[in-house]
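Here's a solo chain for you in structure tokens, the form predicted on its own.
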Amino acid sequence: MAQAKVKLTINGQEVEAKSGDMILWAALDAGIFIPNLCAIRDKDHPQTGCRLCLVEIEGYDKLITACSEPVIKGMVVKTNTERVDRIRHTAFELLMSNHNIDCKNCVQNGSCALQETASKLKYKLKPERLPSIVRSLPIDDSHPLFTYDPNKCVLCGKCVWACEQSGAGELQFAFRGIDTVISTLGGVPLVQSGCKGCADCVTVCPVGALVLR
């Protein structure tokens, strides 16, 4: 049996979704760009770390986060009001003074999920009002396939769901707050994890975090 549609309004364009679906799916279907890092249309569960696709919705008095709200007939949807900019702009300057920005020499110039936020939405890559807390942590190049660099990691989680998907489950959140980290179990090299060497974590990663060699 076909999934029932229902109609909503995002920036006062009308559009048509399935039943269930997600704002954020609904919207980028539709071509209307909401930025996002953490979210995975396949999860059950939106992880909403990023908070860069929260929107306004009319009658809610909260912001609401695009990746784990679904859609509602007749729902009113705005993505791009003074207040959705302002705390969407802190929330990724948060994110970019913790980033190691060195895109001329990253593998992924040109197509980071960063980059690409930042150019629709007219943000600069380096934060003016925060200073730099970038952390010196050591590269994982163990692995024959792919490097891992901790200090252009976002912490999205996409590579430790995609490895989880794989089967193999060896990718991790470790510790808390700042010093969260994404880390092999144990905290052992790639190459000794017991990795699989799919490179899933790779596919998904929407920075320079994990690249192939």
Given for the second form:
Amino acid sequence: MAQAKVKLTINGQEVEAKSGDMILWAALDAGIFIPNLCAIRDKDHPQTGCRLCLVEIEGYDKLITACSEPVIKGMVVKTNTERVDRIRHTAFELLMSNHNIDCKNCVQNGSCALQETASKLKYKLKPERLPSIVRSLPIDDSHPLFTYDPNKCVLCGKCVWACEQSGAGELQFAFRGIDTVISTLGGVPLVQSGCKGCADCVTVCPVGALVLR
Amino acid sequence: MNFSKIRSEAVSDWERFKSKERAHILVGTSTCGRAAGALEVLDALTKKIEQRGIDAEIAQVGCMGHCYAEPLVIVAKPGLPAIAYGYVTPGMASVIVDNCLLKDDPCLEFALGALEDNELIPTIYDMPRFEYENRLILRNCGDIDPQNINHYIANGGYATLESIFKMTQKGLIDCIKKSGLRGRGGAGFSTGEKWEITKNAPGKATYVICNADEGDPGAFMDRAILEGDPHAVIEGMIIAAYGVGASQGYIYVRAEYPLAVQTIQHAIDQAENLGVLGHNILGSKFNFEIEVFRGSGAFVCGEETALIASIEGRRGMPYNRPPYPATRGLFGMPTVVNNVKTFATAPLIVDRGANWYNSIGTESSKGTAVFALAGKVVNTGLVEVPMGTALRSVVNDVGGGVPHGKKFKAVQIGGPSGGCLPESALDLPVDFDSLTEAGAIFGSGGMVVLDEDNCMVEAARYFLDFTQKESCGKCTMCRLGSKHMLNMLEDIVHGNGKIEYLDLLTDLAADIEEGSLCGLGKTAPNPVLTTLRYFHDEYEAHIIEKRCPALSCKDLIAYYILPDKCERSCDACVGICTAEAIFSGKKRIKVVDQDKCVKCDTCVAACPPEYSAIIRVSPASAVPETEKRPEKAK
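Given the form predicted on its own, corresponding form predicted together with the partner chain:
Everything in the complex follows now, all chains and molecules, and the chain you saw is the first one.
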């Protein structure tokens, strides 16, 4: 049985989406760009961590993350208001202030979600208001297949989810505040963890933090 | 066993304890008392009484609220009024036994006050604070032995169980709704409505969680209740469980509260043994069990979704709401999450009625507010006042004002998520909405008083440093936004601030507030926003003049010895200075060598008060030219 469809309006454009789908996917499917780093379509309990996909929805006072809000019939969504842009621009600047911007030497150059966001929303990659607070943590290059550079990591948590799905479950968030990192259990090098080498984490990484060697 | 039998046994136990025939002694041994040495006092009392062969009963009770005067001992001896003694040492305890219990000298020199009217001394209820205090949530704290369920039952405890079983779930929830009770965890959501949503939410199971993950610096209300009156919390949870149809409950309590963990576990065991908790409560068909879950010390786990993740065995990270726990919480099932104080209030409402509770407090905030009063205030401790009491009364009348003749500067309410309110805000009534309007939050009840020696920029930096370190790292705004704000505040207190920081701080604060995932991030900028709003001049002084008006930021101050006040024959400062930064100059007037001074402040403390010759000056460059240290003779 085909899933019921609902019609909603995004930026004045009528969009048809599967009932129960999140606004983010409805918009992206319809060719309307909403920036996002941490959203995973199949994941229960959306991460809602990157704060890039905040949108205005008529009837709500607060901004809502498009990745966590299911579409309903007749819903009116705006992704391009001044208010939305102010908050997501701040979020983007914050992320970039903590990201080792080294695009020309980066494997992900050209397919990076940060570059895509900057180019589609006409943001500068290097934040204008904020000083750089990039960390200089050691890169884990212990694994024969891939490397992890925490200084490029945006902590979207996609690798944690992918690793869990693969059955390995070796990756988790560790520490708090600015010290938060993605880590193996006990912080052992990747090669010493129970990693089976599926590299699903590399596939889902939206930036150049987890890349094939 | 039926409840009337349980109660009559409890009452006779209580009457035996309170018997006027023999002396009974209460020692406050909550964490606050223990920290002040209550266990040593208890030990001294016990040994001395045994040694003297006196027939007296000693009981350990919870926090009496007068934490400033700990250790506290109450002695009730036949023929004398019950008297509370404060600041008791083991030595004083020994004297009290010999003079008061053996002879008839009530040792008034140690007394804080009597607990009943008498002709000897005023009662503690004559203190100004009791004009404002109304101890409902703290009703039993300090009066009963928390380890003895009979004491609780004899004072009316668990009596509501009989009445709720006669009510429908809807009737019970309507009663809570009608009372106007709002959650005491900070946000102030209607408790009855939360229960109703939970009850009506679909799910195979329903859970009740008591949030006792109290983590605000300077707040200790929940700990005091768990340690002093654990059964009130259990009874409240049973009421909630009956209302929403739950059979399993959790108390999420910090592992850093070992005494609270132990006390509540003991209370649960006692309640189960007596049949007021567990299977077929009081012979009914209603089952409810409570498990104590120890949190391992993450502040963010006080946020309900992070708390739930933690119980489920995951990292304590909040997730997006909706769905709210009331509809989809623990293990995906409808879950009531309420604060310790909310649960402790529920039995009173069921017992005395919604109208009675509704008559206390203000239009929108009913009941009482419990505050942990700390900081620069005479009577630190736990206070409970009706909602709507003026902030000024809480600080000055209940708290006794600022000590040492210093000037009041601000009161920090609501912990790291709260705000710093100035003198001009003191006429505000304490209730959920007034405090939010002023930029603070009601929070869970921490109240820290700051005086003229506290730098407000430093206060904001302190709280932001706390939230930044406790951010779970999941959301960009909180993890990185608060870090940038913190960096700017650090620059400012170190004298490296730039004037454009003020606008950037304001902008970032607004965006973090609007864009954060959970309550921790949304409220993290509050200390900065309120200090920017009420103490803007202090920020400007730091940035433009490199001056700390409170003379507290080390990088912006210098120490100077006033030549006309320094006493030639005194070398106290020279002797105490570990950095050898003070030398005796010409005419033996002491001089600070600014290059060597580490600004530890010990010289100020060492300088005898009759001279008070050492002062702090800010900006550091304002120190008058002084004589140079002579080259050491070779």
